[in-house]
Amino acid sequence: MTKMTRRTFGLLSGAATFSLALPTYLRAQDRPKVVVIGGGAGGATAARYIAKDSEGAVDVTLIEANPQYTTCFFSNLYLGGFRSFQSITHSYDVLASNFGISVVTGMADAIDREAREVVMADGSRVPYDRLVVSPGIDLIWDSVPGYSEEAAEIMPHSWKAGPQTRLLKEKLDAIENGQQIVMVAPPNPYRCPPGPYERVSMFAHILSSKGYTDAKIVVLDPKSKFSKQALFQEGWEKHYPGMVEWYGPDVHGGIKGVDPSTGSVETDFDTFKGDLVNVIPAQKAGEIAQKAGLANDTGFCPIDPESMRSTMDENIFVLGDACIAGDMPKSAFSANSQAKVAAMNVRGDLTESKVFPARYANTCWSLIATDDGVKVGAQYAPTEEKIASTTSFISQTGEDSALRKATYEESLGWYAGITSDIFGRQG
């Protein structure tokens, strides 16, 4: 398999795109508009594409809420010691100045479908051609009984990130040997399949680092099974034999509920008490999409394979963790591929360009231990029905160490290329 790498990533990440000769430029009072809600990896990558490839043809305005954007994907190695804070935070500087992309930083309130106008919290309106919306996920709060948004400064989730992940950290670090750390696993489906088992990864490495033998990490799953399962169980018992015990519903019986006052989880079977308690719960679309009516009732928003646009408003095109991709999982690979076909389409609606075939690609990479890296990924393709996987792979147990520390460095050039993908080169 092709060895990831910053160059090799924006070559493969971009065979959905093309370069495309446009017809001649309008006039700029004249250019179609494109709004983008959301500046992660699926907004930002598609706010860059349509402005980079119109060269000009198009008025691109993102809107994100935050002036900086944290990583989710990479938390989990900031969490483990492997990465600084600074190196997963991302700014829109070169976006605005290198693509001509507005930048607004501010919270989008609502969409107007019928003006095509995005309404903004403070009550401006910012006027659309098409729009882009990747919000992410949000959080279902009482999916999981006794938690909520203000339980989470006791409990946190940091499935969101930014300073939920500071706090998860700082929990972390103040784990002393013989305490115990408990994880209520999200529910399917979710952001990043493979995260809470990385993080639990991340979690037995810094405790196996200062020889905390006696600490213990609960994981209480509502799943019976989860992504890279015998790869996560193998690495934990070869690398923090006895630290890490496991319980799918078949055990535990059930998540009745949390009590932030007292540090406890209760189950069917048992309450396990957690020095940390790490509350993963469900997940829905953004709230934005929620509002607008682009969600059916799974909480997640439709869309057509063949290009991203919602099924509910041809106007709209849905991205990233928020829409119901079919194959693909919520992933910032996933939503990176999804971005560059629908900038693809978005181009072909306003300048009459050449749309090509949709190809979706995902990997995703986790961490078990020091240089143990192992990755599960797919090739896509749409069909009348949904996104379609029609390649995969994953790693195997019982790798050697070469191969899994490869596995690791190529996850470490994934990560410097896409972020210069989405973002533009930074530093």
Ligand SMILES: Cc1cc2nc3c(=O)[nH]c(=O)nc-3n(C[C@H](O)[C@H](O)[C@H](O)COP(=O)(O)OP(=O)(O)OC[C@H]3O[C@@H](n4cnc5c(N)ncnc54)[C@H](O)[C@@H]3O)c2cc1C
The other form holds:
Amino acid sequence: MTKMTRRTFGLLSGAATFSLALPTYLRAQDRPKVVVIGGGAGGATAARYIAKDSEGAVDVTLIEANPQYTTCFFSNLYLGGFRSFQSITHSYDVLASNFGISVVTGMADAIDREAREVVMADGSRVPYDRLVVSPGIDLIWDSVPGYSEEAAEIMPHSWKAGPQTRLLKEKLDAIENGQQIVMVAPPNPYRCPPGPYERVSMFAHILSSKGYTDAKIVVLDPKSKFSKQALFQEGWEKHYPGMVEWYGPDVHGGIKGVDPSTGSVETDFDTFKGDLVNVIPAQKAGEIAQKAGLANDTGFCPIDPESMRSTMDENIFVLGDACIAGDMPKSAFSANSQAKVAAMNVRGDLTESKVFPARYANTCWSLIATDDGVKVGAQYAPTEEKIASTTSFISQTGEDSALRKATYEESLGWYAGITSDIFGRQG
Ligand SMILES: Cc1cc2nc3c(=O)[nH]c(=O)nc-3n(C[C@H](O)[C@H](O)[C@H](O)COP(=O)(O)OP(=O)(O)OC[C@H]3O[C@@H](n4cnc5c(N)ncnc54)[C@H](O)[C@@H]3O)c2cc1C
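Based on the form predicted alone presented above, generate the structure block for the form predicted in complex with the named molecule.
Starting with the chain above, the whole complex follows.
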């Protein structure tokens, strides 16, 4: 994309320009329109910040498939019995009532980029001046031969939160001593790099808290290493000795496929049978982004690192798991951070408000066992090529229990803070 400044872009695109002092009594049809597709960590944050900071000068519509949002983040803690399902489920009511956002519950089916309209599944059209696309991921079902949407009812992925999370919890709670859980871990890039291994920890926590010392968890990983590996492997040996077996490709030789009718996973080395099989397939940007031509051949959407603007369409911003965010991992923290940069640039386009240099941040906490929390994180800044890491930190092996407890408590504060930053303070 030819690089444009915000101002030249606004002029070239013919966008109406407004100042922040714009009176809020302007009729809705006179205000520039922002539509956001996807009410998750990225989209709902963007909608809230655009509405809040433009003080009524921008008309914001949020299109979300579901009436409520269950967070993938902390869904592992639900599996481990540390959180209720209700505590990880959030409503859009505050966004509508306190921030004047029009929340549309429904599926966006297509983006008519020429007409600048979102086409809904029912055929209705929602016009926009700027569009924010944050649809998360879609699963590439056939990346694991034998796996499918139907197979996921038997071998849940639980990589999109909601009914799949409950299904995995039911199956986990039904495991008995002497039985085996098999996880097929995902290849890079995927949402939440430490997520599969935190999940293994929560599986092990449930089994060991029931005294099931003969139960086993086998992880078949297409990757030869994984996020926070030393921390997780140290924790598994400390809290759940002998329970978790992790095999990379140099051991299993390649994952050949799954058979839901027998609960088995075939690899080059052996066939593993699971009383519970959790398959997390490869991932790509949500379907709507693919359909609209916003993704490249990686399956994800290239963006301008300074603004989160799509390199495929200057009127569109792509956030969160769907975008190619350089060194940033696909996480809710990242999506929330990117949303604020995008929101600032959207307002810059439409209201001429000041746009500051982009800065991004991420931290991913993981719980290994009760009060044993670890974290990894970084700060990021845009370069010509990508969003690049500037400084980073990670928990260390051998840390004392007081520090691990404090790290876990920090994650509780983060969850409370980020969910009110995304959805507005509830209740
Ligand atoms: C097990 C697990 C644990 C995790 N733990 C953490 C953690 O501890 N910390 C962390 O920061 N991140 C964590 N994550 C990652 C985090 O959940 C995601 O990175 C984050 O949700 C991405 O935000 P997003 O806005 O890109 O997508 P999402 O949050 O998935 O939101 C996308 C939304 O778009 C909607 N949508 C999609 N397509 C359409 C359409 N066509 N029309 C209308 N609506 C549509 C979907 O319904 C969805 O609500 C975890 C993920 C998993 C799976």
